[in-house]
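Take a look at this single chain, the form predicted alone, given in structure tokens.
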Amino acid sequence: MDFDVVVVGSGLVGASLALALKTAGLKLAVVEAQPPQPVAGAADWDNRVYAISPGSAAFLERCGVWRELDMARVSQVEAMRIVGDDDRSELHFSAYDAGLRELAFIVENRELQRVLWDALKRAQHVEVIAPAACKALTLAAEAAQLELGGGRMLHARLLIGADGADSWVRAQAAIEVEMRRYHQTAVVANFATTKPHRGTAYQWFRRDGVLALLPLPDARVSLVWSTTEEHAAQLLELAREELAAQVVAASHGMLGDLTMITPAAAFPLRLQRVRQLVMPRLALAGDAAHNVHPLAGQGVNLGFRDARELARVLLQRGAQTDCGDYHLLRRYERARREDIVATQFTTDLLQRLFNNEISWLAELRNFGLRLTNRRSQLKNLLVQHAVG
């Protein structure tokens, strides 16, 4: 079967990606070896959530499924409030002081999720090939070379591999990939609280790590305390009021008393540096591309914006009508260089400097705060940069 694109992984970025193709005049398809499944109990909250940039979301817009998601499960960020180690340097963002409506929408991963597979299966431009498990992969002068399980073949001009941080596509091409684990768990979970939030995201910065409670629908609200490896599986074996008695503690009763309406969730912390984005034939986005720490919650905004500068490039190729020639890839890999290794090393640099006993770079750290919090343009050029 022959593809001008095939992309490997209809997560998030892949299917996003997929999906702002539409009109690029492009033969696709996406290989996904595990489909979402319907979710019984879904009116549950799923404990994992995203912080959606105002720019992320304008995307998902121009892809047709932003409108789809269910809005009484989205909940506007309008405010931020970040406090240091001392417990008294604080750092606060405001939407209205940066002339926006929001800073972020907080929206369930699985939500996102069902808009975006939902959409995919409805494309008439794309052709969906799931379940089905990559074997093989050959990149040859002339097209990528993909065997599935069973045997089936598939040739594209280029292929993307969207397929998360254990990239199956990226170690097939033999791209090299620095990784540093943060010996940090993120420990996730859902509460409903006793006092409003006002649509204020709240992030401690802690000697044990990083606590954040994002605002969900009327007065609920999301838990991502990273954390060391130890602490985080102590926090998992809690019973769920010795949990939120531990998150209450830890955020000074902020919210009022806690109680628990999701189960915790973990899963580890790690950055990933990864040689080349592109290669004749070949092209990484989202996890596949990078990795970073979820203390600024740009992960997936920075798979986002891949998604969007690779559609722009192929959207805008021109007279180049092979989409897999390197040189049109590279336009691609230079756009998205600088975003991805300013993201990597703010988050890195603010990981190290907050996991560290070192007395004067606590007090560096919280003066950090408290001078920026002082500097209102500085403010707005971090908020602008932010919402993407």
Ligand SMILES: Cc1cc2nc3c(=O)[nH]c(=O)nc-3n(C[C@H](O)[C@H](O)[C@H](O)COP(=O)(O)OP(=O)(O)OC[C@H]3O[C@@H](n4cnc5c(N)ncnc54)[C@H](O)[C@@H]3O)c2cc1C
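Residue numbers count along the first chain shown, from 1. Source: prediction; values computed, not measured. What we label the rigid core is the largest C-alpha set whose atoms superpose within 1.5 Å from one form to the other. What changes on going to the form predicted together with this ligand:
- Core-superposed comparison between the two forms: the Cα of S359 travels less than 2 Å.
- In a rigid-core overlay of the protein, T346 has its C-alpha displaced by under 2 Å between the two forms.
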The other form holds:
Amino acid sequence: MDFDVVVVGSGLVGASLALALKTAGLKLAVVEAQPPQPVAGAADWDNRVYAISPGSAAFLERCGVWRELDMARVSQVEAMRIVGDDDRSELHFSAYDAGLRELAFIVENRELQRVLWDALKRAQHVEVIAPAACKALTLAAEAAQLELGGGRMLHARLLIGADGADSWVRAQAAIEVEMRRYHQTAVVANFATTKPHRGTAYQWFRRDGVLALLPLPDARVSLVWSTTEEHAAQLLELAREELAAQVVAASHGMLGDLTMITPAAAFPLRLQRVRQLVMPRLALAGDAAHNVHPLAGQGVNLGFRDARELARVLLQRGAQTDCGDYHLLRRYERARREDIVATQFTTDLLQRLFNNEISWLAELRNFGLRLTNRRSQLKNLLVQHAVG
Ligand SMILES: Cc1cc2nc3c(=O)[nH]c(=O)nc-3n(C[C@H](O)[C@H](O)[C@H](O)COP(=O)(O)OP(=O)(O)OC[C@H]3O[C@@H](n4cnc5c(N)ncnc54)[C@H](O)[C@@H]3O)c2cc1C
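Given the form predicted alone above, I would also like to look at the protein as it appears in the form predicted together with this ligand.
So here's everything in the complex, that chain up top.
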């Protein structure tokens, strides 16, 4: 056997999983098609940012990468303010009320990729094979066999697909995936503000979708505007000043005037569910295993929870246990099922509830926001799940 475990994909989930397996006593390889490239002009802000939960931050700390981040580029979310589409109904969360130091951290994608990639390259327990093209996968009783471009053949007791939403591994294993397009696009860009954000993340539920302004260090914010495909196309055609003006109007000038500091980018949105996370000799993690609407900022946090759980199962497997054993992998699948299904259900329900013109539903959703805001126990439950 060449390896005990081969991870395909060194995105945030695949890389963190490989690092979390440091003490598992396993021979590991990570296969990556497109290693991250150093970015020229890194003083600019990445327009792709994540709200990383304290639970995910603690996991990344255990992987040895959180402390490698440039903390001057990371901001803490101390409060959240969610506004309904009647512009009156609001839901507030505060770290202070929940007895926490912060609700989340806002971290640039580029910065996270950098620290994870550097740690992978340094790790003694991992062979990084990149750039590499996967050509064929065979799952036999004793081993998974992965053929790479150039003819190299890898044999592993366990193959992990962490290769994103369009997973090649998932397709090769013929794992069924149920996909529904939201017919929405997330428009992202960063702005300088004239009013301070005070560590608050803002979110407006609107008829066209959901607009979020996430705090970046100093007077800057990151926009994630999930809106209809047509509206997104219009926004992307606007000059910088015009797009800024649209965001000011949509956010009711909450943060004063905005100046765009990075170009806008767009991501099509979809819901994806898979029938199974594991089969003999194979497991899926991260976006390969689930894809959710970004309105709750949970996508990569779900993926980090997959990585954390799969690493735990493999670390606790016992020296004699084959790490690709189906019964062992089922433990991972069973442990992750509830969290994944609940997050898919909640984000999808919220998306449907607010993306709807029926008037009684409009009343109901805004009433729901106000009601939740008055129920401190319910708010605490929601916070505890989100900080997970
Ligand atoms: C607009 C937007 C905002 C978001 N905001 C948040 C947020 O605030 N918080 C949050 O938690 N989540 C957020 N998400 C979700 C988050 O982006 C994803 O969940 C996360 O990036 C998934 O990570 P991953 O490692 O599973 O997959 P990916 O990041 O897609 O990584 C997959 C890796 O596999 C590699 N790969 C692919 N195919 C192959 C192959 N055949 N062979 C070898 N390598 C391969 C790729 O090159 C890549 O490196 C957001 C998503 C969107 C669209």
